[in-house]
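There is one chain below, alone, in structure tokens, taken in the form predicted alone.
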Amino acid sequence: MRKAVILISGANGEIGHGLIRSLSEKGGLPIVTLDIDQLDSSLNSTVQDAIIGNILDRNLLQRLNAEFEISAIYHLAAVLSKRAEFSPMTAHDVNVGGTINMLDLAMEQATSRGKTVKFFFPSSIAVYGMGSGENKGNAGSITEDDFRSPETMYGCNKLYCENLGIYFSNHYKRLSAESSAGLIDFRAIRFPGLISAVTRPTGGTTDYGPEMIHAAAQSQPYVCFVRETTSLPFMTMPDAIRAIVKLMDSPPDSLSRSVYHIMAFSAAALQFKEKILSYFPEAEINFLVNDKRQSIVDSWPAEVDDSPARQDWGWKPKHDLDSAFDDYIIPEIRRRYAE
């Protein structure tokens, strides 16, 4: 008898590190991990399985389907959009190859199984492609399908993989005698900028905000690599938690649509040094802008519309800027840095 589990990819990431914990707190099936690095220790308890294993490997991929019954898969391993610039072909290997491995495994186990299988995809602003900071500045809050044009790697790569998913879960080998309609289902989100008080930035282009507040409260110089002015949609970590559990959680009839965006507040890069400075005076924060840098965050929006995540599923944040710093961000970032 195979074990019944749900899957869990790029575990070790900011996302699968809150995640883990509140799929864990929330009960249910175990929870098996995959992730070309050990799991933190600190989270061995709350898994039944830490798989030390790269999502492009088929023959792991195939050990797992012989050893688990899947229900639901949230893929989270990516290379982010940082580090994908600079090598584009892994990022495209990782990031479209491996998210076609596991839609193709969770494909397998809902063929295997006759069961709809589950599958959470954590896309980004960065399919989008405003052409130019002038554009940003009068487009406003965008829709789901504006804009649809990425100038990144990251963002070519996620774009694909969320018609990939659409495809897998509504067209797959359409031609074949039995349709394949959907044994998965997929769902997808594209975040803004996400801020975590628990775990350090990894390499995403929207992590100037975070990488700020995590150097102020180690007393460490930062210089931040886009204008003052600049302006993107973010959301903390919890709240990005929150969100894919509610998401995940919808009855299928409830959703419009297989992607959906959201944020929280939209904030420029001064007004996050302002309130860093209200709780940490003497942080040193300064800017020298990066052109190359500072031209990708000009091609995603400053704002989006969530309503239709707001009527179908009942998205609603729980933090703004100043909850987030006053509920959230300095009591975890101080409590992090004292221990």
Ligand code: AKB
Second form
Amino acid sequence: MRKAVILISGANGEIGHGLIRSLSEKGGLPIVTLDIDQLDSSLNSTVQDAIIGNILDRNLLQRLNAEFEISAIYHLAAVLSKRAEFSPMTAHDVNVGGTINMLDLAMEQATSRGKTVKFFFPSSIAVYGMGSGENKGNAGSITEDDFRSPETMYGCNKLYCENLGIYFSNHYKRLSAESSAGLIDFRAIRFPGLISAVTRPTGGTTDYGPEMIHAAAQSQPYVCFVRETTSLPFMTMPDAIRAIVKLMDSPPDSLSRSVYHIMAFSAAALQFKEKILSYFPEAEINFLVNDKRQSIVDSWPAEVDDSPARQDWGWKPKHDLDSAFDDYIIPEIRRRYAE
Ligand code: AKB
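Starting from the form predicted alone shown above, please give the structure in the form predicted in complex with this ligand.
The complete assembly is shown below, putting the previous chain first.
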């Protein structure tokens, strides 16, 4: 008998930490994690099996297929936007090759059991390409279908993988005698910049916000690589985790789309600095624009219209900019660095 589980790839990353805790507190099937690195030891007691391995290793995935009965996959493993611009081929291999491997695993599981496998994919505001700073300024709150012309490898990978997920869900092998449509229930969220007080950000372009906060909490100077006036949408990690759980728990017939974007607040880099100074008056935060990285941030929208997510599955962030700092970031980050 194969063991019934849910599978989380890239579990050791920032989203993985929060998601594992939340899913294990919620109860339900045991969690198996897959990550290229050893799982953070503080999470060991919350998972059944922490497998160290590569999502590109098809033999390993075959072993997982044989050993487990997987009813849901949360496929979090990815190379983020900064690293992807330095190593686009690696990013493509991991982000696209890894995703199709996981979709294929989901399909094998679903066909062998004749039951739908749920698949969660974290997409990103990187799928958008605003074209120019002027467009970004004029666009206001954009819909999911606007400006889908990504300018980064990471954004191209994410947009393509959204389409792969929809293909596996709705049109897989559409010319073969037995249709496999409906065996994968693919759901994706395009996340804005995420702020975790618990884990240190690495490899993202939106990370200037959280990097500034983590540096200040450790009395380290920080040089921000975008202009003071640069705005992006953001949300706290607990809101992101709540969103994943809420979307995955929603009945299929309540969803009008497979891919939703969401945000909690839009903030300029200077607003982060001012907020941080109000808690850490000694913080040393300066701005030295890196034109290349700035151009990437300028290609992403300042705001998204998340009314479809609000209407379909009740998305509602708990934290705005003020409560993000007051109720989550500052208390958690003080605790983290006091330990
Ligand atoms: C990154 O900056 O790479 C990510 C993203 C835009 O999804 N936070």
